[in-house]
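Starting off, we have a lone chain in the form predicted alone, written out as structure tokens.
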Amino acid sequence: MLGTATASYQVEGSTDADGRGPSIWDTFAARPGAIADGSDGSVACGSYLHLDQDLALLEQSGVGLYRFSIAWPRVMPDGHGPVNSAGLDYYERLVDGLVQRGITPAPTLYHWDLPQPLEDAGGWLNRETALRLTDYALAVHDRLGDRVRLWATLNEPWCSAFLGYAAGVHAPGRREGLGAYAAAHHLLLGHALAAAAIREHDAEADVGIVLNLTVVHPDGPGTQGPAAFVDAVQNRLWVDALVDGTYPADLLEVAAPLRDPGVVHPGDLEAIRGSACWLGVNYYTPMRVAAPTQTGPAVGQDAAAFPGAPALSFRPRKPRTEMGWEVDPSGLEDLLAGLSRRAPSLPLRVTENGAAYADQARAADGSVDDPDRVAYLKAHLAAVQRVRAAGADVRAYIAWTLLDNFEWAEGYTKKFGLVEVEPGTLRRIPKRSFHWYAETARAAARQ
């Protein structure tokens, strides 16, 4: 099945809208500098007031799945508590307007928009934290579990961890070094009290968790032992947790929190253990790992967002996209292979996969004319399409994302969608891209 995908604080805006409460990204976003161009997600998209354009673009592109995240802040303005009705409005009419055109509506509970009163009680270093997410994730089927079957608990808990607790690049921007470990076992362990919780209720329901993993390679002499470090922080902690209930045991000796029973409590690894329904795989690139004496453009990874790493840097290779990230769509294919050998009866979901591109060239109507995007999609969609053929049990691609939108760090200075957004008018433009998707979904869908 062919989709296309969205996260809240990226395209809603409205952030003041219909009692939402503050998020971490609100707060990180005001920070001087902390924003690329110094904006923030207040605007965005303006899909929470543009709903009725942004279901026609997707009927239009003939995908059978639309992945969205839900964003906690508009549920539970305060993290738990009182349910905000009017938030969840705004996606009931969201999913019923999916299952009018025939689109799977596939949620993303936290897409890391954080409320900021849990952030502000310890975020994810504090379990609490993990708790609170099971009370907004059944508050959230409640409503909507009747017509909701695809359910993911957590999108890239590395960026989570790492970026926000560790690197301090994300929200909520703060540099704890080993201490990111402990978020990252509490986001586990939310995702998988989440994840029991929804199944209590409802047997139906197919629950997994999205993960950015990828294929590390070690450049240059030297770069064995720091590129398996990567591949532990970045894949083996997540998948190993998942699958086996363990914690890689080169990570163990290098992350003190995860060996801290006051982080770990006897069962945690047991209830994150088989968690998952399906494991959702964003890729965009694999990771190089060079001495540090080598230099080259950052792949938008910092050394600190691997807290404990030997001494480290990346080098992309050519063909990069925009955000310099290497553009190898084998990675993709030998990465789901990968998965589905570690894991063979575990389903698989490719989540996101796209490029940033300039996107300065115009067709004769004025739109986009984006071959650069075509092809990349092209080339990852075919990737997919090989590994399945070798008997991958691989059951959607997703492309990242429907709607040039914010950017997290990088504010709205690069841009990912199939379709533009003019600024001011929030117009939104389909690109060549939009169009060439279009044809291929609904081509996939005769098939």
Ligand code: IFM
The other form holds:
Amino acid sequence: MLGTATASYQVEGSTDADGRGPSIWDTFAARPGAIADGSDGSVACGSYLHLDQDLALLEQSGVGLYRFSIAWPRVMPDGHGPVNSAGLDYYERLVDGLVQRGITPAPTLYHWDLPQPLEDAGGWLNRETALRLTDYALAVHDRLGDRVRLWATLNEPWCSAFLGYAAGVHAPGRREGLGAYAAAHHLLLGHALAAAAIREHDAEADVGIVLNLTVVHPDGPGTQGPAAFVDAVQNRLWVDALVDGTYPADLLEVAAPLRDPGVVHPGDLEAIRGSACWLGVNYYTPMRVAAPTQTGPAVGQDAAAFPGAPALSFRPRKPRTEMGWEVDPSGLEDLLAGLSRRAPSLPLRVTENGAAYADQARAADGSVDDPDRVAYLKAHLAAVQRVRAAGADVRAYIAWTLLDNFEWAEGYTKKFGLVEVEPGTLRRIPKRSFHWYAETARAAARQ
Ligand code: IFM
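I would like to compare: after the form predicted alone, may I see the structure of the form predicted together with the named molecule?
Whole complex next, starting from this chain.
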């Protein structure tokens, strides 16, 4: 099953419409210097206003599945309390439009746009936020649960915890050092409680979580230990908790909040163990851990995002995308093969994979040629096919992303889309990668 994905704050715009409350990304983007081009998501791709255009594009794209996220501040503007029914209407129209076109809706409940009032009460450092996620999840399920089967609770909780509360380069832009491990635990707990609550109401619901996992390589003498630490924070913290109900022993030595009974209450890890019916894997690049200061950080590969780590730096090899991320499809193959050995009965979906490349000039006929993106997607899709042929249970491949959109701290400067969105007019211009992906998706559906 091939699909494509977006996320609410990155595409919707209309951040004041129909009773939506403020989110941490509205607040963070307003902070001078936080976003590379000084932009925000208030207009984005205008998907909130142009739903019909997006649905038409999705139909044209041939995909069998569309992964989108729901904005918590539209549904519960205060983060808790009364449901804003008008905020759910958009998602209901989206889901109905997908179902009518034979496209499976795959919503993610939380893709980083936390209601600001919850952040004001401590955000993910506060255990209460995990409990509020369940109320919100049930409100969404109540409206859409008769048409949606495949759910993801969180997108990339590593980013929420460590880019948001350690490196401070994502909302809410806090630098809490080791404190960020409490955020990581509360995110996992929130996922587990929300997933259990949905399942209690709906035995058919297939509820998973989406992680940004990768392969981590030591690069040079003395980097074995730092690489193992990076692997613990990026991968094992999440996978061990979800599969075994434990946190990695080597991480526990450093990450004090994870061994603090005031943070990790009795029963929490038991609730987290087995709480995902499927695992979403977002993969873009491998990580090569080098000695300190050999290179500046590539985006998202900042030592500050690994609190308590020994001194280290990252050294991505070439070729690289516009994000500075090394291109290595074999990393995806190794990652999926490793996960499938680690948890053989846990179905996997590649929930994001894609590449930012500089815009290619528009041809005379108005088309956009993006051969690098086609090559990237083709090579990674081939890696998925190899690992499936070897027996891994990988059920979907979802390209990131349908539209050029608000790329978080990078603003609109980095373009991952299969479709260009013309600034100002918001006109959608499918790139060559869109047409290639459509053919590929249709061929996959025929098999
Ligand atoms: O744009 C993001 C997305 O929101 C989460 N995963 C990584 C993508 C590219 O950085």
